[in-house]
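Okay, so here's just one chain, in structure tokens, the form predicted on its own.
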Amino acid sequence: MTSGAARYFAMAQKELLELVRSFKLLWVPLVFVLLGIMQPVSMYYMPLILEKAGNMPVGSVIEIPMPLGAEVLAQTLQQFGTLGLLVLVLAGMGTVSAERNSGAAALILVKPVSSFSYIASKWTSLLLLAWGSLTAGYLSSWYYTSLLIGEVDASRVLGSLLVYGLWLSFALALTLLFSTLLRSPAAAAFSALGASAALSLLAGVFPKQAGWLPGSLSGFAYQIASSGSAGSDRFGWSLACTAAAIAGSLLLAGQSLKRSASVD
């Protein structure tokens, strides 16, 4: 193992230990699991909830058609796209900016640790947190959906999981980039969420013109979960564009950190 790789693994172990110490490795997956369970459970018991909560006339009958299991999983992904994404961005917003403000980044980078190893270790910890949380929450939703509503093919679950995981990876790459560019963790979170929302809105409003952008991945994941197919010839372009955008964000974060006066 080269010295550079050894430094990277040492930094990655430090970041994983920080996730454990800050309890992010506990509460972030727990939030995703709760979100995943709530969707099928709430859909199954919705008629009973409305009957008990509303002031309905005596003898009235509430009939709400039960959605398909695939539709429930697609709605679960939509929950992950709002509250889940917010939780992940808040968990990663101070990844670099907080250490820059405290001076910890300067102390680390004066040692023989490159800025790219530093960024890569941060990225590794965020990826493990995001994919672990998403997998735990989505599989929980799949289990309760199959138990209460109906079976869903494993191929749909796996395909939508991988596509949506790539979308979350892109959003966290933006979070890491803005956390490097901006001093304020709150500003980094706001910028990452704003950019993600803008890309999703652009892809939704102009699906033909902007269907190749990373913002369309969430829609493709919903489509795969509900119908089993992305249903667009722009799906491959969107995957390639997202991978390139992630790599570009990480490289730009490394260059920005390297040139920053605070760590020179």
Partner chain sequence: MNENIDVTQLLPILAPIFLIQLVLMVFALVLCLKAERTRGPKWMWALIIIFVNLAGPIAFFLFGRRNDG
The other form holds:
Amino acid sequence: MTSGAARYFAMAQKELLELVRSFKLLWVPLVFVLLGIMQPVSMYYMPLILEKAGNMPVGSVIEIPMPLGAEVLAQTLQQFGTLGLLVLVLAGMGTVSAERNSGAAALILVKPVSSFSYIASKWTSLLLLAWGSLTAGYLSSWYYTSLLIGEVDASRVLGSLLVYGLWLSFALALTLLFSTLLRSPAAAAFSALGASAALSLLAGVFPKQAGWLPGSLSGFAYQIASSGSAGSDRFGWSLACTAAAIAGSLLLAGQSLKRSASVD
Amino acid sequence: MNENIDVTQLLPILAPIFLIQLVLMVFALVLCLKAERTRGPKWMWALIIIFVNLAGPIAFFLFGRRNDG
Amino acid sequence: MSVPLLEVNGLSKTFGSVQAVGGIDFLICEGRCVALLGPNGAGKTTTIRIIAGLLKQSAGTVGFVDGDHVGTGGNRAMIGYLPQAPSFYNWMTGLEYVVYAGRLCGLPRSHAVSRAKELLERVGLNAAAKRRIGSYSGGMKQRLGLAQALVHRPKLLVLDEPVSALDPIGRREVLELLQELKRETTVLFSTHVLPDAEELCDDVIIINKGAIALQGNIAEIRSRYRQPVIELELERDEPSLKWADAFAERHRSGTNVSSQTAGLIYDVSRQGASVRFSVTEVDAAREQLLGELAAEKVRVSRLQVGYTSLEDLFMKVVSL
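Moving on from the form predicted on its own, please list the structure of the form predicted together with its partner chain.
The next block holds the full complex; its first chain is the one shown before.
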């Protein structure tokens, strides 16, 4: 193992320990599991809830078609895309800026470590949190959906999980970048959420022109969950573009940290 | 769909939801009470955690704790 | 005899239009304890941070001397750095932090653990090693900071105002620890408190407004700039104080009637009822003064002959 890799591992281990000690690795997945369970359950009980809530005349028959299991899973992903993403971004907004503001980063960066390893270790912990939470939440949703509503193919679940995970990874790369560029965690969260929302909106409004942007990934994930395929020739481009954007964000964050390690 | 859903049928399905919410709430409450310093008064956070469903504990985890300094 | 370790050449730093450090040169020799002394805002912290590699200089070089060769750029592996108010991860224990610091400096894990234990014992944090850093006092944090700075056996320990943020007890703890550490490694520390510098250092670099005002071995400086002074303590009566003012005025304008004192006394300053005469020759000046005091019927309560302290020199140098 080279000395650079050893230092990266030491830093990644520290980040992991911080995830555990700050209890993030416990409560964030729990929130995702809750979101995942609530979607199929509320779909299942929707007719009952409507019946109890509305003052229906006696004898009126409510006809609400039960949705397909695949649709429920796609809806679950939408839940993750709003509340889930919000929680993840807020949990990660201070990743770099909090350490820089307190001065803890200066004491680390003055050691013979590279700013890129530092960023990479932060990124590792954010990835672990995001993928762990997403997987736990999505699998719970799948279990409940097949229990209450209907079976869904494992291949669809896996495909949409991977694509959606990539989208969350991209959003968190943005969070990490803004957390490095901006001193205020709130501003970083706002910028990352704003940029993600803008990209999603762009892809939604102009699917033809903007279909290759990272913003279309969430849409592709819903498609894969509900119909089994992304159904667009821009899907591949979108994957490649997202991977490149993530790499670019991380490099930019590392570069900016290197240059401004001075102004801790 | 069955018009009279049995409570006994309902319970095992809904139980995990309540359980997770309860776990999050109790956990947030314990952390809040044990914390040396919270951002804002402790009793305020305790009320938020108990009475604001789900969002209360999450808000405390995200903003209530001071870990820096 | 003394081997040069770090060479600083023409170092300057400007922030926008403000020049914080304006072209300073110095040499740190192996095994010495060097104080960077100066008033607040003199450019001490900027200099320290450039040496530690946390700040890029606008011009000049900082380099370790290796034989005849001077390296360029701060070599972070050779420096152990401790900022004025270090900030750690409060959720870690002291031991975990020092182990972490060791691993970041390239020590294998098992090595880092044994080194960390050894250092924590050295700085007296043995009992608190497994407590969270969040519960440490200021002095404990500073000692932990020293342990983490020493973990990779740096050639040079660079400390920024190591004791100025501490309460008296914490100050004592850290000063005593530094007293021991300076025997083992080369130390450069900044301070604005002269007694701290006098207590610890071998060499002193006094900087003011971003430039070096004076540098050298502290004992040498003390003896070289030692000047005899005569201090008069007057009773606070009107005529006596008037005489003191008149004497000072005559001295300033060069119209001292007793012409002989002109060459003997080169500086007069009055503070309240005490008057200081900086003199070239104690015996002659004393004789002259006593004569004048008797003639003018000045009411003297005390006359003392002594020497200028480093404090006087420091005040003089930094008030230029």
